[in-house]
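The chain below stands alone, shown as structure tokens; this is the form predicted on its own.
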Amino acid sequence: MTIMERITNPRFLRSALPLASFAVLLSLIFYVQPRAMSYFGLNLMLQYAVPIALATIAQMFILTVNDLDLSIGAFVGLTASIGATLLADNPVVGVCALAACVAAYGAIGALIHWRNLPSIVVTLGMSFVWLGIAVIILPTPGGTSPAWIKAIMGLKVPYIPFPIIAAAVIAIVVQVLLMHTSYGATLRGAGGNPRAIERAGWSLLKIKIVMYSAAGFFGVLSGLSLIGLTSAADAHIADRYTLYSIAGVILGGGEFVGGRVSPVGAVIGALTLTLTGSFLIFLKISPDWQIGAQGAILIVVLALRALIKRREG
């Protein structure tokens, strides 16, 4: 197969689409605002990429088993509130509270599978539970981020901004664990062909618990990294992260069914969504249009993916 044939291969085009959309948006930003093409500019534009990428990975774990999580934004807000209060004041209590949050997420996965409940309904209900607990812990915006979290999120790395390095590490670690290990193949198989996985002797209940627990763990990391950037918390600090996470996974090549996901693509999708806000600012457009702009990017990418699939067919 020649180089041109490889480039025009539908499978290659589909896998390259997330990176291409990111590169196009970044190029437009550099064209509109050349000064953004610098260490400081990239660091400023992508400073919130890490918590969004972590929330997107959390959503990706849920989508891998053909479920959808409508509570990840509220959950990130809860963990941020715990991090800025309990974790800052009493680290032992804070760690226990965050561990309980991860365990609760795993229990939700078990309940959804055991009672065959629709994940959309259960997680939508849980979003109000997470938000209510967050408001009880932190009724008004405030608290303080632990110094070690601020130190990590404020790292100054030579040549390449820390958010880019952190996003790359997240993508590579999850890519290796989920896409290049035998157990990762089993976890993905639970979304692609659950009957075959069950016939092979694997427990779908345990897989649901593992995937939901993994989502809870990354949701905790998202909340902690977020307060490392803001230095304080608010129960509503991550309300938009639910939409961000779903859009990020889909932009990255993931699908709602079949266990078809891409950790690297999901992180690139999160970076693309993060850049959207900066692009609107450089165009002197109100940030209130950010959700609409992100939706437009998602529609364009999905349309291109549909054209590629038609070529495959």
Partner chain sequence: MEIHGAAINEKYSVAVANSRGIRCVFQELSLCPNLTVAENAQIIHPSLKGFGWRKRADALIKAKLDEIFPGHGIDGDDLVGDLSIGKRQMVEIARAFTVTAQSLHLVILDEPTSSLDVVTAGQLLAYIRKSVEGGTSCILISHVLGEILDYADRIVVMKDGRVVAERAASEFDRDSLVAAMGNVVKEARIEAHEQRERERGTTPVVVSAVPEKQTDGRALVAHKGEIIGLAGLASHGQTHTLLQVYQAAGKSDKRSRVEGPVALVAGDRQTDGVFHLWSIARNVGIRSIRSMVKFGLIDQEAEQRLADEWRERIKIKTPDMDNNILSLSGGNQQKALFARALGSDAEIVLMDDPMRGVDIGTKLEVYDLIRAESERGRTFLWYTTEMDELNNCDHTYVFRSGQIVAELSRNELTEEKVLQSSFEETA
The other form holds:
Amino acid sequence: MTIMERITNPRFLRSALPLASFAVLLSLIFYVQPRAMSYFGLNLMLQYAVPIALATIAQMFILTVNDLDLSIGAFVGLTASIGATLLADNPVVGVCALAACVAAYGAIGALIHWRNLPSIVVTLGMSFVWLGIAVIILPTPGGTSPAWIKAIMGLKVPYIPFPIIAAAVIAIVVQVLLMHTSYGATLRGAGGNPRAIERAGWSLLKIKIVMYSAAGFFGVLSGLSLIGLTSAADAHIADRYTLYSIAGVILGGGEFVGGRVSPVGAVIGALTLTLTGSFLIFLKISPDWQIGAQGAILIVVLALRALIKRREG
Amino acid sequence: MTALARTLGRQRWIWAYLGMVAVWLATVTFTGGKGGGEIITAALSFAAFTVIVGIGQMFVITTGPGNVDLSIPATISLSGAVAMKLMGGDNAMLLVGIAASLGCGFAVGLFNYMLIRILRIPPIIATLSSSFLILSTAISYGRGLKIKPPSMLADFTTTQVFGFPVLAFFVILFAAIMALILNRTVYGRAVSAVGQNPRAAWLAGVDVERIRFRTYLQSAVLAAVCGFLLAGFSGGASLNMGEEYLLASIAVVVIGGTSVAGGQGNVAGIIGAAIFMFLLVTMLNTFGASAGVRLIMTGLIIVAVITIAGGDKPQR
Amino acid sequence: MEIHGAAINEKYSVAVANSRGIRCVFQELSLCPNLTVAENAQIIHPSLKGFGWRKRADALIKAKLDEIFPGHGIDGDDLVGDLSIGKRQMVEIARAFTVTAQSLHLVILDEPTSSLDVVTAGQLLAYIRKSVEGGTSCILISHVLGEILDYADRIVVMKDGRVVAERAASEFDRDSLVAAMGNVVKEARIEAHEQRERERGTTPVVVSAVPEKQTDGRALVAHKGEIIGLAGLASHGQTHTLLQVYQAAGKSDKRSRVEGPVALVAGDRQTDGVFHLWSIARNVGIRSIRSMVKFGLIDQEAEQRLADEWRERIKIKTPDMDNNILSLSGGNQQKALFARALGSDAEIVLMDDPMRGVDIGTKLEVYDLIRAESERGRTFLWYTTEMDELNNCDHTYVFRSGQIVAELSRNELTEEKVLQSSFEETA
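With the form predicted on its own done, generate the form predicted together with its partner chain in the same format.
After this comes the whole thing, all chains and molecules, with the earlier chain placed first.
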């Protein structure tokens, strides 16, 4: 295969698309605003990448088994609220509450599998439940985030900004767990051909529970990392994360069905989304267009993907 | 026995009305009989908007699994903002406003369908990503706007005759027409066929793609109409006025007895469910429940209804 | 049922079979397309876990592929979804023969060579012999007679869900095997209808279609009022050709010309035909409702009339056409689908092996109806896997591997000729 053939090979194009979109966006930013190309600049632009990346990973687990989670934003808001109140006041109670949240997520996975329910309706309903609990715990914006979380999120590492390191760690850990362990292969297989997995003797119910619990766990991490940055919480703090997380997975090369996902891609997708905000600011485009630009990027990437698919035949 | 169960199963929408009556009785009992009428008037006024978008959503959901329109809230906001700005509170511009609002709906519906058809994006993701764009357009266009609606529009949406909102009357009439369309026209029959089995529908001579197109277009146009009226009702467009209609539009469809597995829609149930949803919040309010409890109850009821309804999903 | 002389007490499932050393290569692939070849091997070998599992899975499947298909060109890291259908089939077969914790006793192969080329098919058959000598039993399901005759020890001939012959392979030769498949269920033999000697081509051509895979340009041609049979083994391109005609209805493209409205009678009722939420009347009416509109609404009386008319004509056994379609027996559901097509304005009716699982009484009634309708000028394209039904056809095309391989007029039609062309192998 010549280099040219390799580059135009649809499979290569597909896997390169997430990184390419990220690189294009980053170079555009550096071109428009050279000062962004610094330790401080990158730190500032990417600081919210960590909670978004974690929420994206959570969504990715759900998409792997062909479901969609419309409640992750509200759930992150809830865990942030718990983090800034219960966890800060009484670590034991806080940890128990967060563990209960993860268990509840697993239970929803079980319910969806058991009754064969459409995940979007169930999770949409649950988003109100999460929001309601969050509002009860934290009726008005406030609370204080535990010092140790703030310390972690405010970590200053020489040369490489912390968000980049954190994103890399998240990406690698999940990549290893989902893509390189033997059970990870089975979990993904459940998205590709559930009947075959069941025939081989695996329990689809257990797989759903594992995937939903994993999503809950990363939702908790997302909420905690978020209050580490904001130092206070609000029940509505992460409402947009539902949209971000879906967009992040898709930008990262994940498919809606069929279990084709990529943890590294999802994290890159989340970084890309985070950057669009800064990019629009540097272009002096009104922040009104921020989510519109994210929608447009999503559509453009999907359009490119449709083009590549057509070439694959 | 099974015949009875089947008859009851077919009349699933009745539960929405039973719930509606039960919640109203509970509220009125609590207040000692005071305000029962006012509650109904308010419920009719607010439910009217939910019914409009709920019907659009119902047709979409009835075309089969995976079909949901998530762009309804954004379309409501866009249509409201555009119409209010163009009319500028002037009655003479009313027709222009209506045309602009409908234009928004057509544009959104067309765009959604293009994403679904040409880019082969699953409807959920297609309508979600288009809603990003629509919302941004609305925000950018309607920034800092608080233009009062033309007085005629405001009057139309708020006038009551003997405690019965005029708008609710028109919405009920509209619902009756949509029920007729669902049950008695070729289009309605085709929607049901596609929702049960698109392949069989195609092989029975149904133009599946045209049906899908019309259904998504219809949903967007109805959302636009809702946005137009809602802006008139609430004294001007606000950018987050569509927000609550995402859950509401899906919830009334599910509670109203429409099958989420597709193929079986129901219009009457949507009205009952919309009033039920409003009365539920009212009841919790009169009981003194906090905002959090209200949200939790709303969410739990939807999950409970779908869990119960999900069981008798027909096997394919 | 017993495995190794032990009765199976638990609920039988594929997983139980696997644990007793039985594997099956299904015709519909049971690989996960989003996983790599090695990962797919892991799916059926839960013992492949812990550090280095991937390497072991890779080695396991690679070794088996090398053993069965030398020079296969498949890598353990390849995504199954990116492989060609033939290579996927090779992976599926190799995976079935891999052994880890439990020992392997029996492998069931359902048409394993269907997507393999001649060379790899030969490699597989040679390997099957080898593994049988090594003590593993195999059940080979195939329509390629040569494979069966050359490689099997015993041959079981099945037709319509029944065993019709079981002998050692050495007692069969090609002709006796074909004969065993043909001469069956004498009691159900249907009296051939009176021969209608009719010149072909006296009426205009209404359908002309070159199947997509046809390389020599031979076309399926139907004149107005003819009953055309599409014969051959199951799924050898007949349904595809019918759908090609269906899609071309009323217009022309390069390969097909169809003149007149078309309706289709589905064979696979549940996936292609029945609307399970609807009444019988609605199921019958759906193809015709467009012509029943009055003031924009469906004329319910007209719909009812159509339903009642066809209930009489095709004898749908139900107390009420408003009952749900699923309240009918399979045969009567099929009649409703016939009523849907015959009650419509269609001049050309496509039938996709519609008599599967239908009782003989129903069949006879429908045959009469089809003949009567063809006398009135309707054209029928009839794909059938039942030899007897071809007796109703004026002209029969035999399909093999997506192509028309033989054409038989009413006089030339014999069961043997159809079977011979269905099985004819490229030497």
